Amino acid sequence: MAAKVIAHIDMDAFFAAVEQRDNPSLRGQPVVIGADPKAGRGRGVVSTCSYEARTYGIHSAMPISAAYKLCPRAAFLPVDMRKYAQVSDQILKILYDFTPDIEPVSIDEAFLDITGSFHFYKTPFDTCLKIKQRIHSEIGLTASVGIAPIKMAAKIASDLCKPDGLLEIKRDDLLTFLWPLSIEKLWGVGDKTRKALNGLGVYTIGDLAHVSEDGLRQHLGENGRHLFALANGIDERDVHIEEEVKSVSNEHTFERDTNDKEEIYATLLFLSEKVSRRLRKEQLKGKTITLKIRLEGFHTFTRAFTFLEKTNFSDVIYKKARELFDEFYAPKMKIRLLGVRVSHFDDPYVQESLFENKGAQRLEKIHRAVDTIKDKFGEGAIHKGPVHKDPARLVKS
């Protein structure tokens, strides 16, 4: 068999990039996506940012009040998910013009198995070139991609050359590429891991593949011996030409900590509205539903309950909401985030029932006539009563 091909595909800067390739007068400039600063006050978090942005310390996922006082002139914009998802579909159109075997990994990355396609444009490196030099011109925009026998080293790979970068890893040279690397490189290794194998003398890739894998077990378990194995140039990981949904969810940070229990209420039934209508488009029911609880402090906690019975029903996803909500909270709490998850979507030990109940039909019809409204006139449309306070205007970022 032939020796894999996989490349990993990764946009650079992709939310702010298609930002400023949209109004020009923002290239050149520090660019963050994500929530409203409100002067260095404001709540949530930063999507990304520009690399003209990151240059004053700013970074995924840091506070948004923390990016505003690093760099106040920088243009800080709102999360525009439908036009990026546009952009990716149009970039995905393009991938697919070289492989069928392509894994998305998120909406501005994927991985690329080319094993069997790449001689028509001669070598990878030159299928690769190509595949950049028509995101670039039809698109607009760069992207980084590593070439690697392995998906992890091709995921390394793609990171190191960014931005707009071209690095290929082949076989031979592998693990001269992994093993002066730090270890932080690998997947799996988080901050955690890192200090335990650092307590072990282990600092680079290298240190790790010389070091007894019999030992890492005893130190790390099962994990200890997928890293012994990354470390050394093993990576049985496929392309995965299908990646099957887990899961369906939507959170919101309020403005401020709060314990007004109508805002808490209206919230849930607008995130439960919003995972169902998701379901129903995806054509999934679940029957596992998480309730994420963020209290000041950043404290979290989950709770969940698995229904006998597959669904897709806001009234039933709120309902089950509220309750774990009702049965978590204590007097004088005050919530910074909620969040509302269905997941377990096939269960081999329990079969569907054989029998359609005729109530289940009528509320899925109402359902889905609720979804065909919101497609036409927008979320805020209609809503379920009664709640006096707008949840679409509560949770709307």
Second form
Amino acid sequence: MAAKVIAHIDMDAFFAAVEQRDNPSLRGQPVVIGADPKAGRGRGVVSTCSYEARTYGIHSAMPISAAYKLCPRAAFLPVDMRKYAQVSDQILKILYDFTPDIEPVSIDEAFLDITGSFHFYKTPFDTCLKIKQRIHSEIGLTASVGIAPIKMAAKIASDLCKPDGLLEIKRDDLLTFLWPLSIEKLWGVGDKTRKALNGLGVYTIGDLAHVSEDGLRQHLGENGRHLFALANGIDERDVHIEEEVKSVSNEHTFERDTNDKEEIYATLLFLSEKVSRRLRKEQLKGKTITLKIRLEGFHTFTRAFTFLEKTNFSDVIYKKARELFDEFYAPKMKIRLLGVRVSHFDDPYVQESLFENKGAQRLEKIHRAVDTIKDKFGEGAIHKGPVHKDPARLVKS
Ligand code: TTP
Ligand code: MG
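Moving on from the form predicted alone, please list the structure of the form predicted together with thymidine-5'-triphosphate.
Next comes the full complex, this chain leading.
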């Protein structure tokens, strides 16, 4: 198996760092992002906090009231997801300048397979230094980066060098790096497995690498074999890149065949929004919109339109889908199923900024912010235009 070079990048105190960037008076101060503390009686938890606040013992997921007790003078700020999602997108754009082989893991974290691209910047270390520098100069934030031949070690490395760190584990040093670490650092070792392993006298990754594989399998089953491989520096998981998508579509079958225009338009809007959101998630834009209409009796028709420019905006998709429907529809037709599809993509990694005007970029940001809210609070959180009478019926068919 050819040696891989994997980088794991994770932003430092992400939400808090964005707030400190945007408000200089917060820099160097304890900052807690999360629920409202209401003089120590607030409910809810800490999302994250600045490194200054961490010296007081405050950490993510702690009750906000406990954080307040530890440091009442800290600045307590609400979560501004819209802003953080925008910053996250900007960071991702920088990463795509270095390689298309990216697996975003969370809002502030991604794996990069730089095996085939690091030579542009001489070494993996220089490549990741450049990434850190660009994030710092263009976004105004610090990131920590781990480099290793396997994903797990890259993630451990980025964690160990925080904040603002860069740590490379070379193939020859991989086991020397891993073996002194506690087994909790291994992926897939939770509390239960840790206790089971401790019972076998296994405390470090090195201990695990030296027990018998068969014995481990007896105690832990298939997971035992997997952990044994990890402890020996073998992790076959590649950076997971989305497979090429040829089209993005969504369909809805009505419970009863309908000719109610209001219901039909609301369904088209719902389908357009879902397709639009999927497209943005996959970083895709398409030129062709296809409307699928099935009438009572299962006769199915499609109507398509190709734009001059690619889009992933729900309003554009909806408007065209509705036009196509109106052109097709004749009185007395009863509709059984509707589908909206967008296709005709180019290379998703081709930067489009040269062709896009500022207005389109702004619109895209707004769409992404809405996506984030829907991801967090569900499909019903935000509606544009007509609201379907009974959204519960509109679950994807
Ligand atoms: P993390 O990367 O885990 O934390 P962090 O970036 O704040 O700090 P570190 O320097 O240790 O990486 O999470 C990224 C963001 O996700 C974090 O800024 C806030 C959010 N988050 C929550 O909302 N709740 C949580 O429990 C955690 C862990 C994170
Ligand atoms: Mg982070």
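Here the structure is a predicted model, which means the values were calculated and not measured. Positions refer to the first chain, counted from 1. What we label the rigid core is the largest C-alpha set whose atoms superpose within 1.5 Å from one form to the other.
Item to complete: Look at A229 and decide if its Cα position differs by 2 Å or more between the two forms after superposing on the rigid core.
Response: No.
Worksheet item: Would you say V79 moves its Cα by 2 Å or more between the two forms, aligning on the core?
Response: Result for V79: no, shift under 2 Å.
Worksheet item: Is it true that K287 shifts between the two forms by 2 Å or more at the Cα, once the core is aligned?
Response: Superposed on the core, K287 moves its C-alpha 2 Å or more between the two forms.
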